[in-house]
Every structure is written in C-alpha cells, then in structure tokens.
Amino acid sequence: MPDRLEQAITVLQTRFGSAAPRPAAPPCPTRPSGLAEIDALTGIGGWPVGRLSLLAGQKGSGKRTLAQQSVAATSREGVVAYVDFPSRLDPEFLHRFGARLDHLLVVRPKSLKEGMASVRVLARAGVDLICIDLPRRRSAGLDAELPHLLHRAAEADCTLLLVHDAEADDAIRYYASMILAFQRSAWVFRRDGDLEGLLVDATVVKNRLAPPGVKRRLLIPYPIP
C-alpha cells in the first residue's frame, strides 16, 4: 500500500474511529480437499479452517469419497481424525489415496455424546482435520453438540467436515459455513473394466466465504488397486 494512503487511512482512523477505512480481514486459511476442482469450486482453495463444511448428497453420490480423499491429503500434512459412525471406512482405501495411516486416527463411537466428546478432546489436542461420517439415523441431538464443537475447532484452527444426508436437518444447515452437495451422473470406468471414478453434479448451496450457487460437473476419482 502506498505511504501516502497509509497516512491518509491513519488520519482518518483517528479522526472518526472505527467508522474510518480499514483494511478488510485477511482471508479465511484453508486445507486442501485433494482434488483441485473442488478447491477452485469453494471460491477460497478448500476447506476453511476452524468451521464446519457439511458435504450432502445421496448414497452413491460421491460425497464419501471426497471426504476421505480430504483425509488423505491433509494427513501428508498434519495429524487427522475420521469419526466413523457406520464402522465401515477402510484404512487401505485411504492409503491408496497416498493417505499417511501413522497421521491417522479412527474413533468408533457407541453414541452420539461420546463422537462428539472424542471431536471437542481431539480438536483440542491439535488435529488438523476431522471428518465425521454421521448417517441420518445417528445424528438425533446433534443441534444441541455443535455450538460446542464449532466453538472448540475455532478455538483450536481445526477444520470439520461432515458426511451427511442431503436432507440435513434446519440446525445442521444453520451451523456449516459451508455446504457442498452431490449427485451422482454416471459411473466411470477404464478401459480393462476397473472403476475409474463418479461423474457428479457439485453445487454450492451455501458458502459464507465466497458467493454460494456455483455449479460444476466433475470426476470424482478412485484409487488404482
């Protein structure tokens, strides 16, 4: 910034206080989704730090393996968590993924209030990343645990994603910074037969860091066994 306007902003500053110009608040950090189609789709280069991304859809469409493709990148970074509620995530799917499993912590929890007490404790203690896979059926509760939760991961620069219905409830929806929401177009494959990837339609349904409503059909890749 040029020292004439920098001297032009400070005496405006202490003429009229805050009503003065100031500069705008530097922008949100971010954690890589591990696909860059979906970091330009954000509008901010991936998942924002400290809040919650909530990413919907139906089965099969795609948003399960996103996730846990976040998981794999951020673990080649940092240390991160995956609260596995359906007790199905596969530690060799990740490391396909180029995931770090030594980075890597899978909590199985019985019930709702003990997922969410191993995210506030987990957060706390300085994971990077953690994502929750919450079905539907798990997720009676939740409103009253995420004013909580976010608090702890604002506190503590820890990125939330969340895997969940596309028909979340009012609370959840309230509470994400951002929603990500996927429908699956068609399965890919290669040419000897193995499963290439989804073609899915990602829309923005809401975004509290850049403009919401951005749409984009893209690849979501699988792993080479």
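Predicted model, so just to flag it, every value in this text is computed and none were measured. For clarity, a rigid core is taken as the largest C-alpha set superposing within 1.5 Å between two forms. Residue numbers count along the first chain shown, from 1. What changes on going to the form predicted together with the partner chain:
- Core-superposed comparison between the two forms: CA of L209 displaced by less than 2 Å.
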Second form
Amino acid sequence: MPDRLEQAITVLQTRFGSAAPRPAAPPCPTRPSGLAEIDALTGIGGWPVGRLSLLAGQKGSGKRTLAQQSVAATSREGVVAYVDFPSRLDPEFLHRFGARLDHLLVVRPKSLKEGMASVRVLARAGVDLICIDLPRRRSAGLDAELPHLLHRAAEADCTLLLVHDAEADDAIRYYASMILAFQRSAWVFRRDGDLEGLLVDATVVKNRLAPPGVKRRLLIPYPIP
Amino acid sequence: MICCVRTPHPSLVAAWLKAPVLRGRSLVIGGLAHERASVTTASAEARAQGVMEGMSLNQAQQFSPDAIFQPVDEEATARVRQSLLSTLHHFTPDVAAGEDPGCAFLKLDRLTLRWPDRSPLLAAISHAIDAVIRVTPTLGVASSMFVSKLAADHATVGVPVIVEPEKTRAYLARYPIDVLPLDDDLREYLELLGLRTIGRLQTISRHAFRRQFGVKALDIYDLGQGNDRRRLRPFRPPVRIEASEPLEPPVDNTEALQFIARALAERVSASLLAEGLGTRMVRITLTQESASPLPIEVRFAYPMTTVGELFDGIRPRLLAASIVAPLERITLRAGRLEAAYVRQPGLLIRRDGFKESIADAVARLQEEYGPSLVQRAEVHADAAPLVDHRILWKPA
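The form predicted alone done, now the form predicted together with the partner chain:
So here's everything in the complex, that chain up top.
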C-alpha cells in the first residue's frame, strides 16, 4: 500500500474511528436453503451465516415450507432450533424432508420476550440455524430485541431465519440482511393427482451481500408421504 | 499414618464454653431433668456415678441426683465441631470428621516435611485445639482410622498413643471383640465359639472366617487384623462468599442498580475464582428505605463462576423485581457452592471459555421458563395415523 494512502487511512481513522475506512467485506459464509434455485437466487449460495434473513409473503405463499426445508437441510449437518410461536410445527412434515429430528430443538414460547431470550441463549450456545416462525400479531416489541439478537447471532455464527406473515415491520426490514418475498402463482399436481408443490414468484427485495431485485418463478416441492 | 483427635462430646464442650463453672461438675446434656428425653452425653463426673448415653433423663437423675441437666444447644454444638475441624484443617487439608461427634481424623503423611518429628506435631495439634475450644484432646496415631480411634480412646491427655504399623496386630490382640462394630448376632456367635478377644479372632484364617460367617462379616475380620478399608472423607471448611454495597444516596433507578449489581458480581466472581468454586444459587438482598428487604434468588443449572454468567442470571431478575422504595443497600451472596472444575471441560470449546454447551443452554432455559419451552419431537412412522400416536413430544 502506498505511503500516502496509509497516511490518509491513519488520518481518517484518527478523525472518525478505527472502523471508518473499512476493508471490503470478505465473502459471507452460507448455509443451504435446501433448494438449489433459492441458493442461486440469494446470490451468495444460501442463507448468510451470522445474519438475519426474512421470508415474507401472504399466508400460503410457500415461505414456511421453504423455511422448513432449510431447517431440514441444516439439521443434516448441525443442530437447528425452530422457534414455533404459533405452535403448529409438524415434525412429520420435517421428517419427510429428511430432517434429523435428533438435531432439532423446538422452542414453544409463551411470549415474544421468552422466545427472544431462547434465541439469544441458543445462538450463543452454538446452534447453527434458528428459524423463528413469527405471526404478524406477535411482532410488537421485536424492534427492541433484534439488535441484541443479531449481535449474538453474529458472534456465534448462527443463521437466523425469520418467517413473517404479510408486510414486515420497518425494524425487521432494517435489520434483515436479506428479504425474500413470495407470492403464490399456482399449485402443481402430479399425474396421479397428488400435490407436487407450489409454484411461487420469489423476489429478493433486499440483499446486503449481493445485488437485490432478482425475481424468479420456482417450484417449492412438497415431500412425498 | 492417621491421627485420631478425641475430645469430649461437642455439646459438652459447648456447655463448658458457655459456663466455665460447669467444668469438674456432674453435667448431663439432653434436656431438663423432668423432660421425657434421653441423655445425649454426660461429663466424666456424671459417668462415674453411672450415667450413660441413651438412658432416660429420669434414670440419669436417679444415678446422679446432684447433676446439672441442660438441653442440647444445637447451634453451639455445630460451632464447636466446626471449630475443631477448621483448626485441624490449618495443619493439613486431609482432615475428616469421625462418626463419633467428638472425633476427627487427620492424615499425617503430608506433614513429614514440615514436621519431621511426630511429637512436636502432636503437641502443636493439642495446643491448637486447646486454644480454640478450651479442651485438651487425647490423640492416637496408627495406620488406619479404626486403630487410631481405639488408640485415642485409650490415650490420656498429653500422652498420645502411637501404634506403629508393624505392631498393629499385637496392639489389637489384647482388646475384647466389643471394640469392633459387631451386630448382636455376630457377637453372640463369636462368644458361643469362645472368641472373646481380637487376639483369638486373629488366629482364625480369613477363609475359615468367611466360610463360617459369610462375606459381610469379613469387614469385621479385617478390622480385627488392623486393615481398615474406609477412606478418609476430606472435610471442607465452609466458605462464605458475599459482596455488599451501601447506596448513598438511595437508588431508585434500575439502570444504576444494574451497574452496581455488575460490580458486585465481579467481586463475587473474583472470590469464587480464587477458591476454585462455582455457585448454583445467588441470593440478592435489596434493602429498601421504608419497606422490608426484598430477597431475590437466582438459581443456575450448573455451578457458575464468571462475571458474565452470574450477571446474565441476575440482570433479568433485577429488572423484574417489584421495588417499592429507594434502595439503601444491595447484597449478593453466592450459595450452593461447588467445585468449579465440574465445568472445566467447557473451557476446551473453541472460541471462548464462557461458551456453554447446547445441553447447558437448554437446561438453563428450561429451569427459567419451564420444561415445556424447549422440546424434541419423535416421529413413529409405523404408528396409527393419529397425531398423538405418530408424534411424541418430550422435553429436550
């Protein structure tokens, strides 16, 4: 590095703090989403580690199925937790996705505070991926919790996946490193009449790690019973 | 070598410490004379008149009409026993309490460098105990707990009985079998066979004894040979770890309270680290200006030592406390102390030493919010197609 550049950096760091002239961020490590199309859509090859990703969309748009597929994929490699606010997680559904249930912790909190405390503790303890299934009516007060949560997740290399119905609050949108919005396009059936999956329009609304705005139509498959 | 330190019953010593005029008088401990209770212990003067432990107080009064009767002062008794053990602990950490309340054992093996000659050591032990509880003990030194206790029982004040290992059998041989912890049946059998002394017992082979009395009686046989397999259970002196801070002027701001609590947690943590201990319960006492003190208990699933761990437990409880008046003082006391090495393997986890395992984290969450918070699911694919049959939820 030329001397003058070094001098300039020193001046900037003295005036604005050591983080002022930041080096370019190294490539962010990722965890698989369970669907190759989604991995490609994110631009970095999966869900970013140590950051929050938001899956948004109307009910029935496939975001929860995708989240559960991601949980199943990560459970095959490490420990995962599913914070089930609505208490409607179906382990059999996860099992059909090939999830290792012995690597899965299901947290069923009674309040947002309890749930967020669990996420903080589990992230710090080394859980690899935590999926937070948060209905819209339970999101009040989340803005105060998110900074602590993200700090813990970043420290512990824990991937946070937030499933949120409909429009997310401003705070969630601000703290999320990646926002994927889903819109249901059509149901897809097999020849025998069974449901094969859901055709959705997925859009990367926000992406701090790769170019946002990418839109793709893809099939979120359902597991074969 | 093991030294047995024998003092009168701690209740008796406690009574003497409280009222020195009772020394040399006939004293019976266990209750007042008219009470329906039994004798816990009695002074040598009362014993000389026929009073024995376990007899009723009425009977004791008949044997010794001029005796002074006193109830047991449990607290003072415990203090005396604690003082005896703590005094011995200053010599060596290998100290154990005996089953007999007035009896304590200490291993002398590690003291040979400091005390190459045994006599000054025994004199120093006697002197130290005398200085603390005002009673000169009798001392017995032998290769095992049983023999040393027997030696101490037959020693006189200032003249310890020392039984060298090679003379143990010969020393035991002269005693009657009653000194062994026999049950009634075995005593009767042995007496029927004419075995009234340990010396006669020693003449029988171990194999023959086992054949006659069974495996369970072999411990008695071994004691008779001078082999005591009981291990010395080391006594640990109680540690009180506490930090307190007066709040001047009184504080009614939880933000400030947190800072003070953290500083106190640092002090408690430093004391715990110095002792190599961890705490499983922290008791916070908030002294309020015009209201009764507010106690808060924080329990941990595992012994905690570091500031971060302690404060992580304390902070939410402090914030949730219903404080009704400004606080004048805050006190943190570490309770349920355990050896911190229990958590040492956790230090080997990558990143930092304060990271807890997932199992620890789950245990902590369940302790705080209930066992149903974190669950695991099991799917029984071959079960009937009913949710309750196919999916089994259980606490993680």
